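In structure tokens, one chain follows: the form predicted on its own.
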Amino acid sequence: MTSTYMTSMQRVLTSLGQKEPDRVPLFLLLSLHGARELGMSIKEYFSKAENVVEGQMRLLTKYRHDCIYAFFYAPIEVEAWGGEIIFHENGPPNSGRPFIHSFNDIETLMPPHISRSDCLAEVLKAITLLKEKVGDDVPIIGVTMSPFSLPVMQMGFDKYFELMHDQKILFDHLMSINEDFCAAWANAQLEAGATAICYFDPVSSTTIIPRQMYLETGFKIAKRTLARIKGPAATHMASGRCLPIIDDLAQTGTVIVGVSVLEDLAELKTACKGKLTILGNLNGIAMRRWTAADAEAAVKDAILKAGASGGFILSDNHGEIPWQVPDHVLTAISDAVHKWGTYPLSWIKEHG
């Protein structure tokens, strides 16, 4: 039993230790909503580190959650490689035309230098400024795309699967290049002040490839890459299923797994017990139309299934809450966590 107030960092670390903190940690993984707080377009918002810093600090205060999300947008890594970025008014920026046009391009491909990339420099500046503001009280989450999943943006799904199945030498070469970039980018964020790295790896999900292929590809790549990252890492499947590979994920060196709403949270908690902390799994798509009552019911159900004994951080299931999710829903989620997530969870026993 605990009644002592904890900082967000203490709360998260206690849960990672498979123990119960003062309440269930809440990660609202909000990247786009900062633009709304500042009355800016999404493109303008991400153009300066100072905008993101102000946005994240406002969101932290407004929703009383437990992390700073230093993520700008997924294709920022493609932008660093010289790829095209397409901005939208009401959604995350997307990558444009793939910059790997043919398999032959892989032979001469070179990873970008982190220090020479203007877009990556803004992320690092934001992390440094955020660290100055929150110190060690609030976890700052950096983000990198896994070497195994990045090629979807580098060359497109169709060509990438052809490469994976039919061009082993070139596949291995691209993975080597991407691993170098991923490790360097993750470590630069940690050096700037990030507490941990979210390693997005949706292609490793059993929604996309079978477990046996994962063991031959994404699993080995994750083990090599995470070993080079000089800080804790959380592997996120970005809505993809992971229950069949939980034991494998635990061997990669990750400490957290971001799980899908497509799988039962109670089953995931049982599978992860003593091995991994669960991050998830509120439905970000359905969340756009929730009432306050819907939000409270979803939060309560998630805590019922996964909250006991720590090892659980409540979050969405994708790793980025959609722009269309309204403020009142986010407030309702936070209120519900503060109401139902305080340990000890005595109401669960009363629930039966």
Contents of the next structure:
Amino acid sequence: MTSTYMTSMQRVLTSLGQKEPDRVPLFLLLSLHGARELGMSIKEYFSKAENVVEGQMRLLTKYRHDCIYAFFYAPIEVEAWGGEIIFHENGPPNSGRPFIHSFNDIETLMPPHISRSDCLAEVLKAITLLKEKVGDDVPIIGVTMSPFSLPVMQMGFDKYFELMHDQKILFDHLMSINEDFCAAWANAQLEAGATAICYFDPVSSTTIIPRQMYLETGFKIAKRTLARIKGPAATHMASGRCLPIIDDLAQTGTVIVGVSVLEDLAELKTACKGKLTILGNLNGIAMRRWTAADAEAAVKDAILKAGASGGFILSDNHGEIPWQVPDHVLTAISDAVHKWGTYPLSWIKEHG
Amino acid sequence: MDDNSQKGFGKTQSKTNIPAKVHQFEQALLSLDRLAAERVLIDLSDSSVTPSQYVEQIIVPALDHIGSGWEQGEIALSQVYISGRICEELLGKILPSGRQSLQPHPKMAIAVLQDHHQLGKRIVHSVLRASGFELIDYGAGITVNELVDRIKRDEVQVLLISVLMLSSALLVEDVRLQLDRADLDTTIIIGGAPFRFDENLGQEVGAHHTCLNATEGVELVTRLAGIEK
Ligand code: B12
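Moving on from the form predicted on its own, kindly provide the form predicted together with its partner chain as a structure.
Expanding to the full complex; the earlier chain stays at the top.
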């Protein structure tokens, strides 16, 4: 395999085609760090598309990685439904009090119009401006919560479990509303210039529900929803486990799966081979106190386990690197990928 | 445990196949069948089993098994959550006097520190209550200062903290500092997703104990209370 230089887009597409590009693609899924780059509070940073554009562009240059991450924060979707958002100084915004107060509220629930939502409009504007800047050289990753995972923020986890188990009709109704919203939101991002959509679906992970339940719920929902999304999708488990459902995930129409550090990457690679590209699985929580040597060891280990023959994009295991992770660690990760991720991975043979 | 109940249970044990009852009870919980679970306990009540024996011999082993099943990816978190709730309800419903007759234990409280994600706390709270422990619930979103004030006021000896966000996990350090400064030797037990990803985090923030799941929480509290299994 050749080592000729590729653009980030070529690198990623080659890996998705289960072939070896010039080097292992690196997605540093940074959202909050953009605020730090601009010396702004997290709240101010996300209030304007232009800030996010500037932040993402600076991070792209600084860390020489392979994507633009158009993710603001997960609860932006409930903000669009009128839900409350709680901002923090040193962490991601969280959803506040759920806006579905009782099961009956579901009967009359109406999804928001994407075009009439101010907060979603900022995301779309950011994607449009970013696309003008990077064109087809760097993939822009849009984000949506899955219809099946969104209710945790819409109604609270405990109530959602009760809905899932005791209120089949209302559960189906909520899913159908959320599927409409999810597909419309994803397609709006693709139209604005996103290359692919990261479909966050951790409630489907075996950390939360067993496979049998997944097959009856999250699986069918993903199959229906991804079919309506007019672009490639990456299903992310947000560091939840997924090894027992890899074959099922492959049937939902997704092309990438975001995997957890709690599962063995080599086993995941074997399970995904030829079917899915792996995105993962550096431990974002532990990362905050890594030394350069720790970062290098973690990167090497991941490449050793999953790098061969493509089908692998190195990233953190959650889909967002915590605010507390210092810049020097991110630099060390990037340096290590540039050092050890160049194909062919001849050093792996020496490893035995 | 008083002598009579010991004898009563001994008598029951000879007639009742406890492991089979635990299995039956667990199956009822996993199917989220409140009535079936209740029936298992009602059947046992005919054989003069005391409340603490229900808890120790049936409820705790069943919840423990369910908790380990979650750890192994065989059981849904929803089942863990709802099972805990059912057991808690059953204890209150068919054994109204149950609580008083359980073992004494240190004064305990549970809180979600500067975080609004309540599920972890709800699970731990239910499972502990269903296992016969009483604890004060400080709810969610409590700040470090509020928490420390309440611990002082309520003279809490064992404090359980649950968080989901890393930024909240790091605040446990401030709780520990303030408690130390006030010369309080409250034992801090923490849990929640960030601690599952970084085994050193608990120690870093000064917690006395870190638990990976609710079952570990029950085991630890049982040990701290000096209750023999
Ligand atoms: C499902 C999930 C989601 C879902 C639902 C989240 C929710 N609850 O609201 C969705 C997709 C909405 C989501 C969104 C986000 N998520 Co999320 N998500 C997860 C995931 C996969 C599971 C979380 C969960 O709720 N589990 C259920 C609870 C009950 O589990 P638990 O806390 O582990 O509790 C168990 C044990 O730990 C223990 N326990 C808990 N507390 C205590 C206390 C004591 C005393 C004891 C004894 C035991 C104990 O008992 C419980 C049961 O046994 C985790 C990763 C993971 N693998 O766990 C990330 C995770 C929680 N998410 C995370 C983040 C950051 C987010 C977002 C902020 C991202 C963003 N920038 O927008 C949003 C915010 C959501 C919001 N509500 O505002 C991070 C948090 C850590 C951090 N980096 O700061 C995690 C840990 C991922 C990671 N590896 O970094 N997420």
